[in-house]
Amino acid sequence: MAENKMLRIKDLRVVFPVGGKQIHAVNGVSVDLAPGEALGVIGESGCGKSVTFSSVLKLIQSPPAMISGDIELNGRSIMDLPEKEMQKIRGKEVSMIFQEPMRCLNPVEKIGVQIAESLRLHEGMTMKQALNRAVELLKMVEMPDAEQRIGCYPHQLSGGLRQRAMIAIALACSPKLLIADEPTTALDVTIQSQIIRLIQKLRKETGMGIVFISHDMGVVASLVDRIAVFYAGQIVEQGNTRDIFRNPLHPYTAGLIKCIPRLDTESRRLYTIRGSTPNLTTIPEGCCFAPRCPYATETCRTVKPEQTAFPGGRSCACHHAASLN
């Protein structure tokens, strides 16, 4: 019997035509998620993380984008679903928390009304029922004075409270999968910690699966079961969180871990990965990371590494993964 998976992404490719060129934003990504599992998606800005998981909700307009591969939710392919069918999935089966709440919340609608909208659409509630449920949801996400906050507009809330409102909207219809796209990036460190603890608590209480997208390895360390490391539109390493932190197989993963500030070292200089991310208008002939990699050889520069399986359910796309570890 095939292993039960809530989400399967198979060889996903997303290309954007821009100014007569093609930007290969996602280049052959394959990843899956079991029910109740938490997956951390890590990588620098522009590496294809958000585009990949926005594609799960079909938020990437095609055309103009050229999208190929397959995405399955609970065994059902969604690639060719019409928009009317996708509207039944968004917010009900899969919800998404975005990085900047002020860009996603309606500035002229009260918070309570915005939460109620999803409940009325998917659950058939009256406005009174939906607003009562909105108060319960705001309490669930630890919003202070929830009864009063439903009457607030987004600009009347702090950044942390707006993010809690976004989470309440995402959880309104009890989705089985929550995609959190860098939900703590615009918040200060104290509020970041509160939001992470809140997501941990909600996951434990609801049993939902989570995809947590971030550029910061430290942020996801205690939150997720597995990690998928993105680079230049590809996944270069996947594996159990503890295994990846203890023994990264890919030089890029190792570099990201070294970039995490530490207090148990005498060095005052933060580690940086040399160079910059590649231009995605052209797909390099060999390994995308080769120009920045301290271990690169001629083979790395001319032959693209394939995903290789390692013990413990790990995989890595590096010619030297076995010899470097």
Second form
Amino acid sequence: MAENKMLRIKDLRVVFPVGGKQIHAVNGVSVDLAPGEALGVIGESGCGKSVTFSSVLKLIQSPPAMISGDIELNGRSIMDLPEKEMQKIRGKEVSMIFQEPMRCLNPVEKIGVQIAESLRLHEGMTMKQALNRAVELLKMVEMPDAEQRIGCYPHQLSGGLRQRAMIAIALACSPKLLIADEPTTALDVTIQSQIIRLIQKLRKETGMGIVFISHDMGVVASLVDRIAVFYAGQIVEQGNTRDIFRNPLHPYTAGLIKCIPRLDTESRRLYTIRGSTPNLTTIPEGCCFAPRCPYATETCRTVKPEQTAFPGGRSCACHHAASLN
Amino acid sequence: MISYILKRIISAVPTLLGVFLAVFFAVRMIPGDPAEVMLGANATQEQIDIYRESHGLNRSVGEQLVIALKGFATGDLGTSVSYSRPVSEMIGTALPSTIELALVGVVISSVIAVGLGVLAAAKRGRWPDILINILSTVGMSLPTFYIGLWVLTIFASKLGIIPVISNRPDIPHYKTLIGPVITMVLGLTLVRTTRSSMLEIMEEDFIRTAKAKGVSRKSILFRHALGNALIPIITMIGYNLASAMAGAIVLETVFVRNGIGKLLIDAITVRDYPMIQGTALVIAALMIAANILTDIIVALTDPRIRVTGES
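For comparison with the form predicted alone, provide the form predicted in complex with the partner chain.
Every chain and every other molecule in the complex is listed next, the one we just looked at coming first.
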């Protein structure tokens, strides 16, 4: 099983020194992904989910950031890979799409040229070949009038179309893994569902693995096989999507699920998890969710809960996981 | 676009009229009578009167203004008092050399300054950045004439590479450019703009996208970052070109090089009213032209301005 992982993150820690203090953005995250698997990564803003998966492409400037632990791609550790080697992995083996399609495209270059750039870099295509391929890619991401659109600048496209162009760039060199960092957060709800359907379709067509980062449980539910719930730079629960939704083990996961607005219940008020995310400059002694947890006991406040395995390949870091179940 | 350019050109006319009027009154406030300055201390009253009459200086300021405005409207800049030749002809002879200096100087100094600015941004916080920062601060703080005098001292007196006086006929033309251009380069005006624009752009999300695509650091720096930073940089280059037209006054005086700036300074010395008005007007027109040109180039460079709506 160990050999069959395309991505393996082991005890990843990322610390940012900011103004004399240290922000512990990621505190010992371990997660892995089988080829072609889709992992949903859930958590509130600032819980370390983006930092964790940006580290897979080494997009975090280090120094200043201090990164420890290990990240393996297809069994090869990337931690000590030189920049030149990383450039061959980025956009070729692993691609990434981001939250703000408005700001993630170069405003002074045509869409076609921006798609062609990856193809020329990684596939050694000529500009002409690359532009032809760019049209095919835009058709693949269901961009209307793809032939004309390669000559468009980003500002001429709507947010949804720009995100489609972003996806076309990411998929240009048929990566084995796509990291989607909140790709629908900045979009209208209708466009959101279009993009999710598109990613679903592309996954089926290409068989690539996907890491889908979101703060919205509802968004990932239909898309991923497995879910990892992040809280304060740690994974508090991991498991199959179905299991997590049916039977969340961690009180935080349960809270997140309750936060999804439902039309089929009587309740009038939307559920919220009381309190706010902890300050990451100090790591608390016990469970980091304890201050907000309705089930917290003295043990929770003093003893850090370990990741415990549960049947069905699940794991959870909570003292009460078994009893709450 | 064409209607925009026409609008800009038409709106330049009131500006030029304003400059013309301001200069008209300003020169008449300078102490010293043109006739006395021209004819020297030993001139008789009779000579002075004849001189005044022949140059229309005996008329009232109001009458002189009407004549000058008529000239302005018809494009006739009058006749130089000191040279007794049409002002427009004198300017026509001097102008190419000033434009040449401004263009060559701005192009060379911009290329060097942008290069240094990109280098500083790429090596942010390390010694090349610190060194470039110190140099550009010194260069920008020192007045042009002061740098010019040092360039003369070193390159003309000590090394003998360039002439001390450039308007002698026996000097090869290219040599007259070297000193002023070195002075403009040492001003390092663009370094800071380039550095700060580059650093700002490097923080943008699309730079992260480029990095995530596997683009090399060099290509990120020059293609993605500089490609975008070029827009504010071009604006600054245009501004520099406009001020180089006026800066020619100082450079042409320090290096004694013929040009419209030197023409203006000489005209002020002898109170050559029509010549002062004419040269000041042309310098203002050149500055306006440089600004319009800059706006056009920026619009052509930036697709967000050039291309609107969906194609």
